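Take a look at this single chain, the form predicted on its own, given in structure tokens.
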Amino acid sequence: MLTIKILGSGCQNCKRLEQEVRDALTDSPITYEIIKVTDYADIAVYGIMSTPGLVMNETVVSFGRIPKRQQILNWVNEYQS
């Protein structure tokens, strides 16, 4: 299974990352849990500077922007286990 975090505050970028990420997964048969990570502490452990911030597997692969769908796809590709 694919874990993916979303890091932010809860702010409308935070918001439109989380949905970007959703619908790039809808017609997707990879199984993926996403998890909100809204805490100060828990987001400066991952050392990003600006949010939203995605993470897959523990990996951050995107920070301060909302990557296109396209991208998020080939991160999933390349992350799921």
Contents of the next structure:
Amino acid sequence: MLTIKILGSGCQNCKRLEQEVRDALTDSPITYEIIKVTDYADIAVYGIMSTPGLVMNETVVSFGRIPKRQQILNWVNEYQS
Amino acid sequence: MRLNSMLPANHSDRRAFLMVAVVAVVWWIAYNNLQPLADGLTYGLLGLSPQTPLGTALNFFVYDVPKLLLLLGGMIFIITVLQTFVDTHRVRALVEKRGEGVGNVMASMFGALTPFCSCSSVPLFIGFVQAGIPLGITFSFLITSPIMNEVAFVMLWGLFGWEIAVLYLISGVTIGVVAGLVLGRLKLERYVEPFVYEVKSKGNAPAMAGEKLSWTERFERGAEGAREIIGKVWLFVIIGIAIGAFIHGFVPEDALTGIMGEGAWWSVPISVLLGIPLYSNAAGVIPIVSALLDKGAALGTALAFMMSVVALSLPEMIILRRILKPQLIAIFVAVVAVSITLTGYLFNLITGFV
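For comparison with the form predicted on its own, please write out the form predicted in complex with its partner chain.
The complete assembly is shown below, putting the previous chain first.
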């Protein structure tokens, strides 16, 4: 089970990141859940200074930009185990 | 930085450089042929006279719209590529070592360089405070960041010339430094929401800092940034220039000298006050400001108005409310408004002498 967190207060880029993750995983057989973290205090815990942030199983994999679909899939493969 | 890390490393990087070069040449040719094209269209094809208001307004419009969109595309590409070299965590580490003064200058310059997104200003604020950076220095960043955004810079460059753009950059950074120093002296820590001081970060994010990017990736991000910003602002540019073109063609010369000219001292604070509730992006407001200037408004008054519109806005205050108590937001607005007003007077004074 892969836990994916989207860190961001709900701005445009956070929504785009979430969509990108969902699109990347449409054909994927793995089980996952997506949690949106919108509270600034909770976001700050991850130590990022620009949003949106992407977290997989509690590891920050990117922040401040929207990664490409292929890149997201690579991380998914890396962290799902 | 070692030299060989600056050079294209592999085959795909070389291809990216080639592509950028080709696009740059096409861009250059297009950019330098806009005036004849605009003249041909308005005065030739449509047969309008340059002496009529409609003729000048339309010519102004069909020249300025493609010019600004081209300029925005090209410059945002360059700025975004430059930004891929800036790393928030590394900058924080640099600022952390400096005290008041140098720290304010660095934070303010950093604020000018980073892309501003008001939703990112809160995590950045928390990140700075967590690192023990004084509040005043953090404010220097927070103030300069929205005043000095890349769209404002490029629009000023395109409509007023590079001198004004650079002057604006310098004054934006100065406002951040001065206002940050003042706010730092006021001992306002008690007006920051307590959770900012309590939160403990455990993430691996700082360790990720300094990721190595290839030139291909940097160029890709540049192109992405340019596309994204053009997609966001093109409509504002067109509307702004349309209003500007109308003023340019139909409002009589010197119509504004009396109310917005250098002689009218009260016009600077009024422009700033007027700008606070107004919220627009720089793309829409700068063409209008440019047209006002042609009609006798003073440069300082016009720039003060513009800064106030982009730097102080209701949506930003609502976001800041999450980390700052209302008293501090009020002080923040007051200090920034006064700084902008003084800058407006300064510009008017300088242009009054030239």
